[in-house]
Every structure is written in structure tokens, then in C-alpha cells.
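Below, in C-alpha cells: the form predicted on its own, a single chain.
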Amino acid sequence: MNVGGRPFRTVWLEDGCVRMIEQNLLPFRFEIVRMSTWHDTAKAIRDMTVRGAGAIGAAGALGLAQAALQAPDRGFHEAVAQAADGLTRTRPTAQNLFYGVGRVLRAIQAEGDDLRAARRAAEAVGREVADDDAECCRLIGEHGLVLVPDGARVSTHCNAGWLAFVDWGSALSPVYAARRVGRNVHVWVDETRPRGQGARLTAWELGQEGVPHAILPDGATASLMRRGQVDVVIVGSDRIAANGDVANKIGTYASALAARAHGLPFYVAAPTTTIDPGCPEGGAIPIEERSADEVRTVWGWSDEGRFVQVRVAPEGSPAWNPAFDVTPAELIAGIVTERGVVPATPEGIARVARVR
């Protein structure tokens, strides 16, 4: 996707190091950062230098490849196992992370004690995971194009664009596909408190692509629907259970309820790597809880040109900060995958789920 007219991916492997866009600085500064070791890559996932289901899945896969390339011959498999454990412990909800690390780990283990082959396999499969994510998201755009006719007004929550994946994105991929075939599209962007991924990331990348959009306070979305100014809701997902329940950024459930109340279709877009066939329903999805300070403070760009944090709540007030919520399958009109649009039912999920 484009930054100032130049194509970029969100995360990639170069000279044995993982490189990525520093998303914590956007939209104020665009910067590429270099992760020298798998420990650095794991920290980048944990502190959300890279974030979004597909992007952290690719980062995890490339981070494990990085670990294999750097591990000593003596104790190689122990070092790789330690890296796999450390990478998967960074964030608990996004299924893509476990998928990506698992694929690379299995490729390494399949080579046994041939360490040269194990390193080659790790790098090749790590790159395959990243390439697959980008291609899946491109195909999501093709399959989701029917949801975004000319003149469509799309509501979305958080960031499920190309910054959240290796390229193209999930929820925004049909929007980008529609624009590139000449359709007029407008996107309503929920600001997405507390970290503001909608206001900071989705709005920025839509601007880079020249897509008309407007940022909304999270609490304004239902009112906009009531006024008849939304045609369809498309969001992403961090994990999809076997019954079709979906975990996504906190606030997604409220958007789905509002869409149901106003007779609007609510779609989830995600590659099949997001499906967790071993998770029976939404209540079994682990929900990450983050620091209360993310609720009590905000980051922004000062008039002096500095990235600063300011407090917006009483210093002693406690806060609850779940990063995700679960939207029940019955509220979802369909799930847009690289294999087509399927119903949010056990049968629909089983039809497209990957064999692990």
C-alpha cells in the first residue's frame, strides 16, 4: 500500500533482521525501525510498535525465523523453543500470532538435526507466512467488493487496514478494491478509544489512499446509523471461534448491536488464519487486558513538535482496559475470507478453516 505514493509492507525480513513501520508514532511521524534480535521483535509486538492480527502473525513468524538464523549450533533447538515461547507470550488474543509461530516451528522441527536445512526452512516459511497474509487480504478485497457498491457509506471500528496486516488489510481491503475500480466510497472511522487506532491509523492510511472519510467519537456511531447515513459495517477480527463468534477491538460488540437495531448488515473480514478451530465459542477466547494508564492518559503531538502523554482522568481513579470484546455469531451477516464470504455458523467456519 502507499505512503506518499511509495509502496510499503507493514513488516518484513531483511538481512536477518525484522523491519517494520513504527505504528506508535503514526500519524505524526512515519519511521521504519529495525529489530536486531527476536527479543526486539517480541518487544515490538508487546508494546504495539507492530499491531493488528495479521501483522503480528507475520512478525511472530519472521521473529522465529530470525531466532533460527541467529541461534548457535549447540543448543539450537532449545534456543528456538525459547524464542517460540517468548514470541507467543507477547499478546494472548490474536490467533494469527500462534498460527505464524507454529508454522515456522513445525518447519524447523521437520528438519531434525540438519541445522542448515532448519535455518533455510525457517526463513522460507517465515516469508511464506507474510506473503500469504498479503495475498489473503488482497483476495478479501475481491470477495468483499460486492459489499461496497458505488456510493457506499461504510462504518468501521479500530484499524483493520493494511497497517494491521502485511498489506491490503481485511475490513478495508474491499474499500480499497472498490476505489481502484472507480467506485465512490465514504468511510466513517470510529476513533477507537483508548489507543485511538481509528483516528490515528485508519484515518491516516485512508488519507494516503485518497479515500473520503471522517473520524467519529465512538459514541456517535449509533446516532449516525439512526440518521440513515451508514449502509454497511465492516470490521476486522483477532480471533474467530469455531461457532462463528468473533473477538475484535473493544467497542465492536456495541457497533454490532447498533447495526442490528437499525437493520444494517454487519460483516467481519478476516483471513482464515484468524480462525481458531480449537476454540468452541467466544467465551473461550482469551481477552487481553492492558494497562489502566491507556484509559487515564492520551498521547498526542504538541504544538512544540513533540510526542507527549497527558493525563485526562483523576490521578487516583481506577480504570478497566480490556483490549477486545466478543461479538456473538448471530449479529454477524457474514465473514469475508480469502476463500469467499461464509455465514458465521459452525458449518460456514468449518468450510473455510485451515487444517493446522
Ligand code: MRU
Contents of the next structure:
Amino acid sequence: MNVGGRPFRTVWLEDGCVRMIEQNLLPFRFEIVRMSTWHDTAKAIRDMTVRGAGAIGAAGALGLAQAALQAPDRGFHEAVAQAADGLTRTRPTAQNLFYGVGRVLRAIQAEGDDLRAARRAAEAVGREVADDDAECCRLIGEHGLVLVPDGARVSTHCNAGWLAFVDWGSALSPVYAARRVGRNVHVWVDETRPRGQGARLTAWELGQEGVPHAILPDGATASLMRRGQVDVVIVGSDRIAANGDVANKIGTYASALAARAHGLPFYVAAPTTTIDPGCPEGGAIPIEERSADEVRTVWGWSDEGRFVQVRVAPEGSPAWNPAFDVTPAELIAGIVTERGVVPATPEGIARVARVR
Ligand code: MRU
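Next, give the form predicted in complex with this ligand, keeping in mind that what was shown is the form predicted on its own.
Next comes the full complex, and the chain you just saw is listed first.
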């Protein structure tokens, strides 16, 4: 997608380094950073330089490719296994990370002791994971176009746009597709406390693409629905269980409940790499818990052009900071995947889930 009119991806491999957009600086600064080793790439996933299910899946896959390219012959497979373990320990919820790293690891192992072939396969499959992510998201836009007629007012939560994937995005891909066929669309962007992915990232990327939008505090979404100003809700997902329950950024469940109360369709858009067929229901999805300081403080951009952190709560107050929640399948009108729109039911999920 475009930044200042120039096309970019969020993450890619170049000269053995994983390059990525530094998302912690957005929307204040646009910078590309370079990860020289898999350790750097793992750190970038952990500290959310790169974030969003598809983007961290691709970063993990490319990080493992990088590990294979750099590992010495002696102890090659041990070094690769250690990197796969280190990369997947960075964040626990997004299934795409486990999918991306697992796919590259299997390709390396399939070459056995032919280490030249193993390195070649690692690089090729790492790039494939990234390319597939972009292509799946483009197809999600095509399948989801029907949800975004001319004049649609779409509500979304967090950032499930192109910054959260390699390109196009999931929840926002139908919006971008609708714009490209000339439809007018307005997007209501939930701010998404505590890290502000909606206010900082979704608003920024919609602005870069010239999509009309407005940011609202998370608590205002239900009122907006009650006032009749929303036609459809589309959100992304970090992991989808086999029964159709969906984990997504904290606050998604509240949006789904509000949509149900106001008779609005609530859709989830995700590539099938987000489906975890081994996870029977939402209660089994590991939910990342983050530092209480993310709730007690906010980060902002000062007039001097520096990131500053300020306290917004009493220093000693305890806080709870789950990064994700689970929306039960019965609140979901459908799941938009690259293979079509399916119901959030065991049968619907089984119809599109990938066989590993
Ligand atoms: O910023 P993150 O990595 O914590 O958030 C993950 C997400 O991007 C969202 O939950 C998003 O809505 C899912 S779609 C990638």
C-alpha cells in the first residue's frame, strides 16, 4: 500500500537482513529499520516494532530464513531449532507466527543434511510466507467487497489494515477494494487503548490512502451504533478456534456485543493462516498479558519531536492489561477469508482451514 504515494510492504528480506517499517514511531515518523540477525528480528517482534498477526507471521518466517542463512554448517540443525524456538516465544497469541515459523522449519528439515538446499529452501519459503500473506489479504478484499456498498459506514477495532500484514490488511482490505472500484466509504476507527493501534496506525494508513475516517474513544462505539451511524463492523483476528470463536485485540468482544444489541452485522476478516485447527474453542487460546504500565501511562510525541511517556493513573494503582479478548462464534455474522466468506461454525471453519 502507499506511503506518500509510494508502495511499501511492512516487512521483507533484503541482503540477508529483515527490513520492516518501525511501527512504534508511527504516525509521527516513517522509518525503515534493518534487523541483521534472527535475534534482532525476534526482539523487533517482542517490542512491537513489527506487529499485527500477518506481519509478525512473515517476520517470524523471514527471521528463521535469516537464521538458516547465517548458521554455520557445524550444529546447523540445532541452531535453526533454537532460532525457531526463540522466534515463537516472542508473542503467544497470533497463530500466524507459529504458522510462518513452522512452515519454514519444515522446509529446512525436509532437506536433511543437504545444508545448501536447506538454506535455499529456507529463503524461498520465508519469502513465500510473506507473499502468500499479501495475496491472501488481497483476496479477502475481493470476497469482502460485498460487505461494503457505496456509502457504507464501517466500524473497526485495532489495526487490521496493511500495517498488520505484509500488504492490504484483513478488515480494511474490503474497504480498500471498495475505494478502488469508486465507492464512498467512511471508517469509524476505535482508538484501541492502551497502545492506540486504531488512533495511531489505522487512522494513519487510512489517511495515506485518502479514506475518510474518524477516530473515537473505545467507549463511544456503542453510542455511535445506537445513533444509527454504523452499517457494518469488520475486525481482524489473531487466532480463530475450530469452533469459530475469535481472539482479537482487547475491546473487540465489547464491540461485538454492542453490534448484536443494535442488530448490526459483525464480521471477522482473516487469512486462513490465522485458523488454529488444533484449538477447539476460544477458551483454549493463549491470551497475552502485558505490562500494567501500558495502562497507567501513555506515550505521545512532544513538541520537541521526542517520544515521551506520561502517567495517567496513580503510580501505585494495580492495573490489568490483557492484550486480546475472545469473541464467541455466535456473535459473528461470518468470517471473510481468502477462500470466501464462511459462517463462524465448526463446519464453516473446516471448509477453509489449511491442512498442515
Ligand atoms: O498490535 P498487536 O500485534 O498487539 O495487535 C494484533 C492486531 O493487529 C490486532 O489484534 C488485529 O486486530 C488483528 S489483525 C492482525
